[in-house]
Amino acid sequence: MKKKAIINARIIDPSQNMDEIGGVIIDSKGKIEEIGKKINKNEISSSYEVIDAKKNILIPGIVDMKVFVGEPGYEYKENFRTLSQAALAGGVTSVVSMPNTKPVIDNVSMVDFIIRRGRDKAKINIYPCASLTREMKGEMMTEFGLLTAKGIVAFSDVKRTIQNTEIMTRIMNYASDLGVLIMQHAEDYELSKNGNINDGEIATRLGLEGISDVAEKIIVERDLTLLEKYPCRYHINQISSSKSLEVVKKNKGNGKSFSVGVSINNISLNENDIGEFKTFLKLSPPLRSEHDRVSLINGIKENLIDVIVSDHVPEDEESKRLPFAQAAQGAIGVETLLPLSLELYHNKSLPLNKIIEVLTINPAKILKIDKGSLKKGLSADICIFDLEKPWVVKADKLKSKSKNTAIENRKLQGKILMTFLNGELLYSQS
């Protein structure tokens, strides 16, 4: 590969506390050779391929901790090729793929398959997650040690919470011994049974069963109580309410070490957006009140929430074009994760550097992977975007195989211009 020099960029890399106009030198192996303000056109050899960023923002490739791929079993919803196209168009270069495939990723042969398939078909970094329990039934633990040795970075039953406290105790105890990452979906099934949207005025008006925020809070409280005795690497996939945030604040204040994620949907939308039964906004966890949404944004600002995820869940149209109670949960989001996050900068809710931090270095640290940073020697996974460029989300223009976006026709400001993986330009806005 020919050496590259990206010049005239505003480089933002929270891992190095960097925010300056400068450039990046990429060596012939696709690694970062030099970075910073000293790199300009005059210092570059004529043998280099030079890319002028035109003062646009250059950041590390985004790391998305919660993405559903679809392979194996659900290729009609999404596959590695279409996911890669969508991710690169969104500046996302690394994803954690969820194990709720068919069959479930809960054994060594399935891990071998997913890694091989990802290597052959994906154009982004795929970090597979395996299930916490066999077939995600919440009963028997999977072989954490064996699966980690095969390349698994985390364990989660995705939208299925470990309900049995004794089993969760064993999981956390075992995870503590092995040093593996546990990612929990926080929802008490008895309190959320048959629920469709946030429990409140909107649910009553629409005549839908509600899901109380207590269902989430109760699991967060239980697990963080267990964490005191079994201090494993513990991550709450997504929180959605101010009540859960209060529990997080109290436990982080007490010195407990754990991490917390939030879906971009829960900080960009609220229950009012559901309107008259918009099934594309049927999500898990559900959209909550405006008070909850604002509280979650403040949680990011106060370092209580560590990462923003897309919670990319592709669903075919037949699964969504149904009565609300029967419609599938989930929305696509990997392609719009960064532009939608930038809304929080434009409306002065969050500083730009904080947004970049929770999308890059924070998830990489939690996962213990060498991504989310532009430090010398690391792979040149890079996203360049125009902070100000306006555009409108049109489902048929998005690159995911499924088109179930929760933000159809939303006006956004901020567009990805280029995405590099290992120094190769894999996406460029046409």
Second form
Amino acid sequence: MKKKAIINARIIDPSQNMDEIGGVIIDSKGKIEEIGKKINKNEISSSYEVIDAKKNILIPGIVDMKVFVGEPGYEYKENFRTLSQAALAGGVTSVVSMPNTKPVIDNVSMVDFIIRRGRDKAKINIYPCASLTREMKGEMMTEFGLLTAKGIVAFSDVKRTIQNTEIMTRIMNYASDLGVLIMQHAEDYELSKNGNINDGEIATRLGLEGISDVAEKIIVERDLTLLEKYPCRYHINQISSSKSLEVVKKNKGNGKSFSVGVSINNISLNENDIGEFKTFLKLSPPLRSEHDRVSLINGIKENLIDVIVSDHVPEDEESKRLPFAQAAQGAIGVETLLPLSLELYHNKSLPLNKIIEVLTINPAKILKIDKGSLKKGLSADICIFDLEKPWVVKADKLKSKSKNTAIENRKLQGKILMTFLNGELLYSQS
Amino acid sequence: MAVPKKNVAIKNEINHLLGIQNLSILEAKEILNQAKKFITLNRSSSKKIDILRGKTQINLFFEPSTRTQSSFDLAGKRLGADVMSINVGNSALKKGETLIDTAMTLNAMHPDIIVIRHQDSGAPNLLSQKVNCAVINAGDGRREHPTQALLDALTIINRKGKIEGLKIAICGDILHSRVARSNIYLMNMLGAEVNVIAPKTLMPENIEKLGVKSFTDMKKGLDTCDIVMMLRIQNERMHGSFLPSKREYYEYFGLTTEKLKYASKDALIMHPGPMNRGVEIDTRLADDINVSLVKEQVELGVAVRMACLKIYCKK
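For comparison with the form predicted alone, provide the form predicted in complex with the partner chain.
Once more the chain from above appears, this time first in line as the rest of the complex follows.
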């Protein structure tokens, strides 16, 4: 590969506190050779392929910690190829793939399969997550050691929660010794049973059964209590309410070490957006009140929430065009993750640096992977975007195989121009 | 030069009756006024007219119902429509067909109006997006039952002359009740004050935001009320899941002659049926023609449904 020089970019890399106009030199192996303001047009040898970023913003490729791929078993919803296209168009270069496939990724041979498929078909970095328990039944833990040796970066039952406290205790205890990452979905089933949306006025008006924020808080509290005794690498996939955030605040204040994620949906939308039964906004955890939404954004500001995820859940039309109670949960989001996050910059909710931090270096640190940073020697996974460019989300223009976006027709500002993986330009806005 | 009109089919905006929430006060009053005229017709010896002759009405019932379904059935027939009733027990929906596919199938038969009852809140809204005839909601999940509220309103007007300024108590399982929700919206709209009375476990979150006062005490909730609407309470909710027992519920929330004294002197009782005698209401009280409007509700139900069919049926 020819050496590349990207020049004239505003580089924002929170991993090295960098926000400056400059350039990046990518060596012939696709690694970062040099980066920063010292790189300008005059210093570049003519043998380099030069890319002028035209003052647009250059960041490390985004790391999305919660993405459902669809392979195996749900190829009709998404596959590695379509996911890669969507991700690259969104500046996302690394994803953690969820194990709630058919069959579930809960054993070594499934991991082999997923890694092979990912390598052959995906155009982005796939970091597979295995289930915490066999078949995600919440009963017997999976082989944390063997699976990690095969390349698993985290363990999660995705949309399912370990309800049994004794089993959760053993999982955390065992995991604390191996140093594996446990990612919990926080939901008490007895409290959320039959629930569809946030418990409150909207649920009462629509006549839908509600999911109380207590259902989430109670699991967060339980797990953080257990964490005191069994200090493992613990991550809460997504929190959705200010009540859970209070618990997080109290525990982080006490010096406990754990991490917390939030879905872009929960900080960009609220329960009112559901209108008259828009099933594309049926999500798990559910969209909550405006107060919750604002609290979560403040949680990011105060470092209580560490990452924003897309919670990319592709669903076919048939699973969504149903009465609300029967419709599937989830929305796609990997392609709109950054542009929708930028809305929080444009409406002055979050500083730009913070947004980039929670999308790049923070998830990489939690996962302990060498991504989300443009330090010298690392792979040149890069996203270049135009911060100001306005556009309108249209489901049929999105690259995902499924079109269940929660933000159809939303006017966004900020568009991805180019995405590089290992120094190779894989997406360029035409 | 005149520009030739493009041959574009203009889809007329169809009006549906999906809930009281979507209804304007004018529309509500139009239905009630129209229904009044049908009361006389229904009491006469020749009850059939032909204003809906040639029209097709489909009753699509996903939940068992006796009075609502027969009421709609009769209403359509008295107006001269061809009425077809589909009960899901023996339809393709049991074989896994989705609501939308059923809608498309029925739509292909060119109905003029579809009456739907469904266990899921919002199902009539979904149906209305997929068919090009009017849809009338005959009860969806726990969301709305607009014709029940309208017939309740007509019954009250018939007896009390008006709704404005009245104080109405709705008592029982508010949480699971579409009748309660529709009545809250309609009675509020028509100028009544509404109290809801229920044990805490059967009271929905933020119910006050719908414009009511909520009570857990019959004495306070019934105070100076002109109308007492009792709701059916389902047996399966009585054995410890929502309530400790039937007798405890009856003790605190069952309507008895004594408790009725908390309400205003000439208070009247209503119940959407079917009743659980001795559970939510004292059996003699339910049959006391001086205070109970239960039979009148059923009678006027047909008139209200005739009015709805007439007004909403595709022109």
